[in-house]
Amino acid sequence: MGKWTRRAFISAGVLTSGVVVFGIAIRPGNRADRVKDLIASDDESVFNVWLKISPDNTVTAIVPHADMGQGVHTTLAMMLAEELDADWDQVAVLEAPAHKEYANYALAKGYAVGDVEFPSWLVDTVDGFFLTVMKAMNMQITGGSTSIPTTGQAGMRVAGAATRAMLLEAAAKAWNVPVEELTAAKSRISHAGSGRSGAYAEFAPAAAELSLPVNPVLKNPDQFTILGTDVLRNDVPTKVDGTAQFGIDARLPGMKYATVKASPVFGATVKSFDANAIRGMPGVRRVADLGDAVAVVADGYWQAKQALDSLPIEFTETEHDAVEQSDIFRQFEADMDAATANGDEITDMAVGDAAAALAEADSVVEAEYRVPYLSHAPMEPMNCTAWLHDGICELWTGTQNPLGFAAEVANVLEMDIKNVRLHNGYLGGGFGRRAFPDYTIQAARIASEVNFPVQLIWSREEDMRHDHYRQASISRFKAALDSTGKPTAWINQYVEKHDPKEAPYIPYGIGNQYIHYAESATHVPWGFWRSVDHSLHAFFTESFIDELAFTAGQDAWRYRHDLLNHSPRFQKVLDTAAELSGWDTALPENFGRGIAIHQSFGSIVAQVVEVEISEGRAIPRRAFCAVDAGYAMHPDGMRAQMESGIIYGLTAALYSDISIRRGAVAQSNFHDYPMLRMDESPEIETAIIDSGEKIGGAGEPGTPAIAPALVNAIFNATGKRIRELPVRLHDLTDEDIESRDIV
C-alpha cells in the first residue's frame, strides 16, 4: 500500500465525469471513541458508530435520519438487526446526535456511485471520502427517499454484518474454537459441539476491540428473518400514548414564549414599529427586531401572538408589491414563448428527430397543463426552542438536517458549531420544508438577546405565508401520432428545472422526444416539497398520455402496456395496478376510472383512482397502487408511505393552491388551504413487487402518479379534461360536462 500514498491517492480525492479518485490519508476507521461519550454509557460496547450493545443485551442501533413520520427508525434498525441476527425483541433504536461523525457518508456514496462494489483494500478510503466531504457541508439530512437505498443498505447492513464478525471471533477466542463452528441466532452465539451457547453482550467489550471488517458478506433476500416482515414501528406506541417528543414538546425551566410577523412580501423588511404600544399588555417581555420580521417573547404563546397582532409595523416596499397570481403566469407563458421564438431553450434531453416527426405525423394532438404554488402545511408548525448559556446554544426542534441547522447557527450566533448542541425530536410532517432553517436561526438570534430558554412558534398563519412552496408552474406538450395512433414523437416545454433531473423523462417507448425548458424565476421562494419536480412533471405527462389515448380512441391502460413492451418491470408495475382495480369491471353511473404510472427515487408506482361525481364534486372513492423499489425492507411501512403519499398527492390535486395578490401569499390557515379529510379518504389497496432491482425509496414515489390517475378518473367520469389544478376550481356539474364516448 506504500506506494500507493506517494502518487495519486495522496489527497481527499475528486468526484467528476463518473470517476471517483480517493485519499488513502482520509479513511474513516473505527470511529467508536469518537461518539462513545455521546451515545453510550461507560457499561455499552459501541461498535463503529452505527450501533451500541449493553449488559442486558440490548442493541441499540444509532440512526443518522429524523423520523417526520415515514418509519425511518424501524427499517433501518430491521436492516442492521437482519445482518447482526440479533433478537428484534431486544433492538432499541436512538436518533444520532447532531455531529459531524453522522455526516451522511453513507448517503451520499449510495447516491454517488450506487452499488458499486470496490476491493476490501479501497473500501475504508471510500467510505472516508464522502465522510470527509459530507463533513464539510454538515450534512446529517434525510430526504429524497434516500435513507433506505443509501444508508440503510451502504451502512446499517454493513454495520449489522461486520459486528456480527467480530461477536463471533470474539467467541471463538473465548472458547478456543474455529469460528466456522459457531452461528449466531437471536442475539445469542452456540458452538454445537460443546454445546455452549452465549449472549452478545457476553462477548462484546472484546469484539468491540477487534478490527472492524470493511466488506462483510451481507444475506440474500432468501435468507432474511426481518426484512420482509410487518414488525411494528418502533415509534407506535409512544404516539398512541402520547409520550412522543416532538421539537414543540420541549420544555425548560424558566422558559418563555415567542412568535414572530414577517413581512408579507417577500424580500421586504422591517422599517418601523411601536414597541410601546403593547408594553402593558400581560406577559410581554421583550420585542425583537429581525431585520425581515418581528419578534414578540411573552410568558405564554397566547400572549405572544395577541401583543404581536397589536404590534403596528410598517415594512419596507419593494418591487413585486403589485404582483399578483396572473402576472405570474402572463410572465411564465412571455418567457416560454420568448425561448422558442429565440431559439434560447434548455435542452433538457434530446432523441432522434422529434421535428420532423411531428412534420411526417398523421396527426398532431397539443395540450397545456398548469399547477398552483404549494405549500407544505405539515401538522406541526415552525418551532424552535433555544437557550443561550455557559458558553453553548442548545437547540430543540424538529429538523431534516440536525448538523447542517446547528452550524447555521453557528454561523448566524458567530460560535464554534462544537458548541451548538441540537436535540433533534420527532417531526410533526416535514416532507422537505424541514430543511431550511429558518424558524431555528430566528429562535437563536430572540435567545441571544435573553438570559432564558426561548420556545418560538409560528403561527398556523406564519406557517402557510413564509414557506418555501413547491413551484407554479406551465407545461406544453406537441405528440405526433401515425395512422394506428401510436406516437411517434414527444415535445414537452415547461418552466423552471429543478430536482431531479430525470422527473420530466418519460418511461414510453417514442423514438423521437424532445425536452425542454424556459427559465422563469420569480420572488416567491422554491423549497423541496414531497417528490420535488415528479410532483408537477408526472400530472403533465401522464396526463397527456391518457389524451393520446383517447385521441388514438384505445384503452388508457392497454395504449401504456403495449407502449412499455420495452420494458417488462414498469408493465409489470403497470397490469398490476389495473388488475387489483378490476379494470375491466363495470361501474356505477357517475363513477370514473383513471391509471397513471411513473417512477421516482428508483421506485416505480402506478395508481388507478375510481372517482365519483356526486353535485359537481369529484369524490375519490377508492384507490390501487402496484410499487415495485425493488425489495420492501417493511412490507407495512412500504405500504403506509404508499397511503400517505397517495393522501398528500389527493390533498394537493384536489384543493391546495397557494396564490399570491399583492406580492404576498393570500391564504392563511386550513379554511383557504383545505386539506383532504377523514371522510372524503378513499379506500386504498397496495401490491407491493419484489422485483430484485436496486432498493428504491418509499417516502415520496407514492405521491407523483395520484393526481393524473385523479384527473384522468374524472375525464373517464365526465368527458371533461382538467389540465389545470387544484380539481375544486373546476365546475363538474352536469351541465358542464361534454358528452362524449369514453374509450
Second form
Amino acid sequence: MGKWTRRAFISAGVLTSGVVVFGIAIRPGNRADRVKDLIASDDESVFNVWLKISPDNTVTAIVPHADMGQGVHTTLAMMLAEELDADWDQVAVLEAPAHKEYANYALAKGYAVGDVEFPSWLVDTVDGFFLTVMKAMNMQITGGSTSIPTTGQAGMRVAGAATRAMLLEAAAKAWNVPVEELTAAKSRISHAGSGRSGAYAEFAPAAAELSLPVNPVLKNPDQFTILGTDVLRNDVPTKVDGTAQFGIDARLPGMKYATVKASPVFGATVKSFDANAIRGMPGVRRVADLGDAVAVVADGYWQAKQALDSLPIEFTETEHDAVEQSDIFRQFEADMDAATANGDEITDMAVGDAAAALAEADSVVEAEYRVPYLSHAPMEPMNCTAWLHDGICELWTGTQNPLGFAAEVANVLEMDIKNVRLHNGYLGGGFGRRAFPDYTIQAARIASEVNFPVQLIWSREEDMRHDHYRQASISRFKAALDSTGKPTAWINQYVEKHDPKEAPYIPYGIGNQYIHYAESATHVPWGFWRSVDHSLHAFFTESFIDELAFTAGQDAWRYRHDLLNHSPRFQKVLDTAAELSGWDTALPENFGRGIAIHQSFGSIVAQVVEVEISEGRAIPRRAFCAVDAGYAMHPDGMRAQMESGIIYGLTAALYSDISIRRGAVAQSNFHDYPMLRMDESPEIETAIIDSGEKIGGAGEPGTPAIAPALVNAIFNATGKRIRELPVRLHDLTDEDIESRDIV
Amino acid sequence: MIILTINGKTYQLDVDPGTPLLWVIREQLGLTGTKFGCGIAQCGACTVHLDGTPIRSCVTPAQVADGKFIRTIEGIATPEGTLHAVQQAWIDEQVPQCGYCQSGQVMAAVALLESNATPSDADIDAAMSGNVCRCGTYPRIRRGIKRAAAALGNDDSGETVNG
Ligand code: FES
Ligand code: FES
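Moving on from the form predicted alone, please list the structure of the form predicted together with its partner chain.
Full complex below, order starting with the chain above.
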C-alpha cells in the first residue's frame, strides 16, 4: 500500500427519499491525476466506503467486497456499526454495485488489472446520485484476507466514527448543548442533563450539511460492544432455504444456455469443427467459435452439453502437445541446477554467511520436497449470464473482481465500460478462481452473436481442466546443526515464485540464512490459490524443521519453541496449539501427532493434527488450531474460516493432484480429483488469541500449516517422511510402519 | 409428456425424457435452489427427494420421476414459512459459508433424520459422505444434524445425543 497516502475525509448528502448518505473517501496521493479523470464532478475524491441512514433509522453499510462465504459482509458491517454506535438489529448490508458512470476503460484497466500490489478504488453511483466506490481490486491477490485489514480498518471503522461525530455535532446544534455532554448508543443520541433523546435519523440530514473533514477517534477494543461478539451472519438464512442467488441462478426472459469446450492443451486454438454434425439435434441454436474454444447454445444446458459432446472439434498443434508432468519436474530440476551452476540464483533473503556455517557444521541435513499443481474446484462451476441489448452489455456472475471483469468485457467487445453492467451474485466458492475473467469474456462473446440472454455454464470437466492453477514446485533444503542439534544455517532453493514475497521465510532464530529461487516457466496457467505461495512454502519449511528436530533427537513442539525465543508472540501461538492438543498425552496405536506454525497475511496460525493410519490410509481425526490475527472481530467467523482453511488444506495435502499428460490436465471431475468428505473430516478445535497486534487476515491463514502438521503426524505414526504431496501417492501400509525402528 | 409432482404441485412437461431431473427443475420449473456441481453423482449438490429418498438429480432421467413425488429445498419449510428443524439448526450452528452445497446438504440431512431419528456419528458419516462441501463446513453440518435431531424430539428414545 506504500504508494497511497491515506487521508480520510467525508462527504454526505440527502437523497430525495429522505435517506442520508455518508461517504468516506480515501485520497490516492500521487495518483490524483489519474483519479481525477474518473470523476465527473470537481470533487476528485474516490470514495471507498458508504453508509446510508434511512428515515426509519436503519443504517445500511455499503460494502465494496464480494462475500464468498467468509462472512465479510457481516464483519465489515460490524466494524462500521461499532464505531457508529449503531443498533445492530437495525443494520443492513448492501454490496456496492459494479457499474460506473464516471470511469473509462483505460483507467479501469489500470486500476483493475495493472497495479495490483495495492488496493484500487473506483467510483460509481449509489441510488443514482452519489459517487461511490468500487471494489478492492487487490482481492485478486489475497482474496478475503485483505478485506478486514484494509477496507475494514481503514474504511468501515473510520466511516462509522466520522459519521457518529457528525451526528453528535448536529444534535448538539439542534439542542444547543455542548457536544461533550452527548452520548450515543444503539443508533440514538441522548443528553443526560435535559433528558432529551433522539434517533440518528432525526439528525442525519443536518449532519450531512457538515461537510467538514473530520478526524475521527476510533475505539479501543475494551470499548467494543458489537465487535468481538458472535452475531449471526446476515447471509445464512437465504443459504438454507434455496433462495440465495448465485451467478448460476440468474433467470431472464427468453434466456438460452451455452456450454464450451476449450482446447485441452493450453495455448492451442480451434482449427476446425463440423457444425453439421449437430445440426438438428434437439434445442440447438448456435455454434460459436471463440478462438480457443467452441460454444454450443441451446434451449437448455443439457441439450447444449449433449450437442457439444457430439461435435467433432480439431485443435491446432502446439509445442506443448507432448509435455508430461515428469517433464515439468525434470525442467524444474534442471533450471534449479543451472541457476546454481551459473550463479544466477535469485536471492529472496540472505543473512549471515550460510555457506560458511554449513562448511563448519557438526552435521548437515538435506531434503527435497515437491508439490503438484492444484485446481481451485469451487463447488459452483464457472458460469456467467450475458445479454447485449440497447447498446449495453449486462452480465450476471459471481466474481471476486467485478470491475476488472467489466473492464475486460468492455475491451473485448470494444464497448465503453460505462455500457457494461455487472450484477454480482453470491459466489459458490472463490478461493482465487473467481478473480480470472475468462468465463465472463466467453459469455459476453457468445451473447454478442445472438439476440437473447445466454447463460454460459462450464461443465465440471471444463472447470477442472481450464483453471488457473496453483504452481507445482520443488524445494531443496540444507541445514547445519551444531553439537546440541540447534540449526546454525538454513539454505533453501525453490522454483517458481509468485506471491507474496515472504512466503518462504521462517520465523525461527537461525543466524545464517540463504533463501533463493530459480525461474522455470511452463505453459500451465497460474492463479492465486487459497493462501497463494504460503500453501506450498509452509509445507516445505515446516516439514524440514520437523526433520531437523528429529535429527536432533528433540520433541517437535519444544524444538520449535526454543527456536522462537526471540518472538513471544509466535511462541504463544505455538504453545497454545500444543497445549490444546494435549501434546504430551499418549495416543492410541496407529495414531500420530504433528505440529506446524506459519504466518501469512498478518496472522500467525499453529496447528496440531492427530492422524490415524488405517489400512494404509491416513485419516486426520482431530485438528487443533491457535490463531493470532491481532483481534478477532467476529470470533465465530474466525473459527469458521480456520475450519474451512484446515479442510481445504487437508483435501489438497491428502488428495489433490493436477498432473499434465500430453500437454493437458489429466484430471476431470471429483472422481479423479477427490475431496475430503464427512467421514474423513476431523473434529476441529480453535483457540483465538487477541494479541492486540495489527489486524491480520482470516480467509487464507488457516490453510498453510495444516499440510505440514499432517505429514509430521504421519511421520510420528509411521516413521515415513512424506516429501511429495499428495499423501495418497504413498504407501502407508504396516510394513512401512515397522520401518520406524530403523529410521 | 411427463408428469412431475414437485413440492406438492403437479406439472405436465414436454421434455426429452432422458433429460436429467436437475435441469428440468432448474430450467423448466425455475426452482434454482437445487444446484449443479459435478453432473456425475459425485458431489450431492443436486440432491432432491424422490418419493422420500434422496437422489442425485443430475444423473436421474426425468422419466424415472414420471408420476412420482419430488421434494426440493424449496419444499422443506412449511407452506406458512416455518423452517424445517434442519434449516433452523443450520442457522443456529451458522453452518453455511459460500452456501452453494447447502441445499444438497440440507436435503441429505432431512432424509437422514426422516429414516433415522437418532443418527450416530457413523450414521451421519454414511448418510452425508456423498455431499461435498468445498468450504469445509462438515464439523458444523455434524453439529447441525445433532441439534436438529434433538429439536425434532428424537432424543427421548433413551439414547444420548452427543455434542
Ligand atoms: S451435481 Fe449431482 S452429484 Fe454433483
Ligand atoms: S458452503 Fe461452500 S461448498 Fe459448502
